[in-house]
Amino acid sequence: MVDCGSWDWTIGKRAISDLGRVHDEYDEVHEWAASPDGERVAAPVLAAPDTFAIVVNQERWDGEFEKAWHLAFTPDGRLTALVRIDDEWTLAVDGEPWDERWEFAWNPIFNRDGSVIALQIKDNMEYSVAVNGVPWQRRFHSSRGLAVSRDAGRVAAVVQVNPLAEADTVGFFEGTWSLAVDDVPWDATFINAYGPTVSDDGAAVAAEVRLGICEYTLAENAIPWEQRYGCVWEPSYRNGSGRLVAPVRIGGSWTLAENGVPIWGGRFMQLWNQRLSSDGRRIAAVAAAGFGRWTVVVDDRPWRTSFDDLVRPPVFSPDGARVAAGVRRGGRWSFAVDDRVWPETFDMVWDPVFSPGGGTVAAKIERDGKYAVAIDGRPWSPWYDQLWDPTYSPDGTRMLIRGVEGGRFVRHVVGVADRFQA
């Protein structure tokens, strides 16, 4: 969780960087990073041929690279990249290399407070994982899926940790795919595994897993429900009580169980995307409740309001109170709040963010190759070439808004109460 108290919230606009600069003394520059603060902006560029380094407002990391990639900054601010140094990949932290190098490294994700860097490695066709740059000493014939617990810093992969010939039917069915805990597979093996998951205490792990031809599950801790199913999809832990919920098929339709139970009474022909409220009271996912129509479930109860395109995942307010979503119908984009949706549509948008106290909700919008801040049904802020998500201060009184404008990057912090318009 990224904290924005220690910002600087004082209303007005300042330039951070030159973008138009970088463009013209570089021949290639790649996606552009914005840190959640707005103090830093970044991006790879191609230094000279086959040489990339790494721009940070103008200024370049110490040290080039083969190859520059993946750009994101943790949670405490720290800017990363994987990087490809004598044909060998690794993590660079604020300009700094890490020890270890590999044939290829892939998926960087964090725990909440950034203390935890974790990633997948692949070495003379060995694969593994790296930890604030220290690998597990076991590898594994083939890994997918990477988490991280939030508070305590677990890690678990999907690992294959058996080998499995070509046409091996038997084999196959005897299960060859597992999941490592912090470099310690599961004595349990399964056909296939997938989205691992850990509660936030890092005490318990979970994966959907299958068991058949058409028969699914999920385990936790290396031990597999009881309950047997048509399909499951990647489950969550409710936060502070460490019970597992997720979208099972019971006979050709979808409701939501916990620990192997079914907790909620409707059925519908898909459901997925579920996502709970900061307190773990509430569930919302998406829903199609008929054929090619998609809502939101809130505790079991569906949003009158369907959509006949696609709906994104489910935002709580930091409260629980409030849920909103973005949502297509049309080919055309908008967002729904609590079963209304916005008036106005747009080419493109991204996921809603409720202010502290959960009155009001903003979000990234697209129109016509613009991009802007639209709050409460509405655009609310200038127009840029482009945008980052916008970030309520911790009162809820003021905003950050991180955009490009005229070629720069620039850092504007404005009074929610004062709405604007370029």
Second form
Amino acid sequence: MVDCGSWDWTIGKRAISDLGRVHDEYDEVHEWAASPDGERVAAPVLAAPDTFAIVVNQERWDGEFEKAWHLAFTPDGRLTALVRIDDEWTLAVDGEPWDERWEFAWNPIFNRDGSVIALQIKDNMEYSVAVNGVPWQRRFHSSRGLAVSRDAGRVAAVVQVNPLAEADTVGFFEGTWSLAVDDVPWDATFINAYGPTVSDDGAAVAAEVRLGICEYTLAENAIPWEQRYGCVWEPSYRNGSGRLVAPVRIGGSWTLAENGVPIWGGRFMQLWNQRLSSDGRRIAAVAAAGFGRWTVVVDDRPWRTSFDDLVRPPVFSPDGARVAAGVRRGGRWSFAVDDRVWPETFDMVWDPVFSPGGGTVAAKIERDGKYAVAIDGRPWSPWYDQLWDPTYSPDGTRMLIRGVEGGRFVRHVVGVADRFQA
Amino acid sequence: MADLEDRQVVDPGIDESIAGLTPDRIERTINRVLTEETGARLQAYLQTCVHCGLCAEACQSYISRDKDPDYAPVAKVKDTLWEMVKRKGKVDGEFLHNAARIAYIDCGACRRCSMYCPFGIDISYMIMTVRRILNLLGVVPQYLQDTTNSHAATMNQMWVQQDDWIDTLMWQEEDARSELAGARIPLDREGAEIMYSVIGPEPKILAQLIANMAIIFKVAGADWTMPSTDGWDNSNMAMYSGDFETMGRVERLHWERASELRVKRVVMGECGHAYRGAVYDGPRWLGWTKPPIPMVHAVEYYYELISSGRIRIARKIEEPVTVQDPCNIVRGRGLHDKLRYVVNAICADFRDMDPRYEHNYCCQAGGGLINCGPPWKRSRMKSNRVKADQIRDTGAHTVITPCHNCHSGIEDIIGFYKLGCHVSFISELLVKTIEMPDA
Ligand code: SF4
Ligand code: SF4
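Okay, that's the form predicted alone, but what's the structure of the form predicted in complex with the partner chain?
Shown next: the complete complex, the earlier chain at its head.
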């Protein structure tokens, strides 16, 4: 969770960086990343042939790199980038590369406050994980998928613990995959393991596991549920109770199970992307009620509206009372909030953001290559050349807009109740 | 009687798996699929077929094998699914051995025969039902199973590790830049118009095809991206082995990646089966009636670029060329005219095959056949005689194959039948013929 209380919430617009000048200065400027508070904007630039630098608000980090990509701000506002130095990879944080470097490093993830940064690494053809720059001791034949607990900083990875010779289809079904948690692999192995998740407090780790050709279940702290299913999707922990929920396929249809027991009476053609309210009491998921009839199910009750193309993962309001999702119907994007579809459609939408009180919903939208913020169904802000997700102030009265207009990156704080003053 | 040599092929994925089955498991599995996973469609097909044999002449394996009746489409169903239904699942290991050869090797699920059946019976659907049963019994040719295992473990077809994927893209970007200044492979660029996806063999053994596309996208001024994480592979051999759960998992990830990247459409490389998996079989298994985000095959995209003038052809390939119509994008999608538009735009001497368009013969490599590996290559070649004759008759030096399976399959045919020509993807010809910005 980004702590935005300390940000500058003074109403007004500040130009942070003249991106046009950066583009004039360098032959290549790659993708821009904006800090959550809108005070910084950064991109990798081609500083010389085969040499990259990172520019932050028109200033260059000290170092130069053979490659630099995947810029991301941690929740506590530090800028990270995957960088290659002397043919080895590492993570640079606010301009400082970690001491350790590896043959390859990728997929950095952060816990809720940004105090833990984990990433996947490869060295000497072996795979592992590094946490805050320190690699795990153990190495694996492969590693795919990484998760970190939001609060405790526990890190779990899907890892291949046993070797597998080429075309060894028998060995494959004996199970070569497992999970490793904070450097310690589970005792159990599985044919496959997917979708690792760690409870917020780090006490439990779960994943989808495959036990037979068409036999799947969930495993928690290395112990599979007793029940077997035709298929399962990635699990989630419920805050508060700590129970594990996951979509499971029983016979030919899907439902939601908790600790191995179906908790929804509804049966769906498809069910995935379940999301929980912050107190863990309510669950919303994307479901197909029939072919091409996609909708949102909230606590086992499907919305009446459905969409032929796509429903994005649902989003709860902070108090858990309301649910919104980006939806695509007939090739046009819109939003649905509490079973009501916003009438305006857009070329693209980003995930909705509820105000702290849950009264309004804002989202980034795109139309004809320009971007704006929509509130409760209507474009509200001016149209920008580039835009990042909007953020409400803690009291919900103001909104931070981070966008690019006229070649400049601006941070603009606007009163939500006001008419937008461009 | 089916070819003796074929019947004697040793494939541990079939032979050893059958040895471990019990009659009870065989019966339960067959009846489970017949009752829970099939319905009116199968019953209608089984009850409608009048055994007229009109479908026989449509099948390249039947024609190539001197019209051996065992290779007629209707015979392939009669010797597999019909018997399973008739015997209510009480079949033995020898039966399954025969059924596996027929379902995985003798039929490429190309759907040519259904165009000739007066009732439009989809033989391929029934053969896929047989494969589904065999998959649940663990009876799958070893190499095809290995490919499916790769999909299950890595979400790609070729056991490509996550770091190798990213590294390959960076390396291909460098290659593309050496040809065209400023060419890029932008990774994870949220909000791009296009997500470009490829099949597993591209980063593994044909990486230059990715560089080719980077050049084409750059010349066209396209707003595109590629995902750096799993979901980049649009191929799906699990669809052909009968592991539909893995098929669904792979397709879900592909579409989720596109959705997360907020792209308007997915352009896919030159592959036919991947189109079928991503546009038809995968979405339907998951609950969609169509892909959630539009998918454009490379042939359609090249057509769009050339016909709109976004790329211009500076010179044409002079040597005689012909083109293979990949079943899944021609019979499956009707891209034959656009394909010829593109080929005529870049080649001066195009010689069409006969028959052509949706009537063209399958390469007998798709449908998972080529992934069944070396044990079955000779069998595959025997079913390809008619394709070899067809290619030879064109006199072409290059066979353009906008599909990976067609590409590898026809390469094998050229070698086996000593045709003296070679194969090429369209992108390989396009980068030689398009007008570069600084030219
Ligand atoms: S290979 Fe094609 S034509 Fe032959 S039986 Fe199979 S689907 Fe029909
Ligand atoms: S043409 Fe149709 S009806 Fe005739 S044998 Fe073939 S599948 Fe049956």
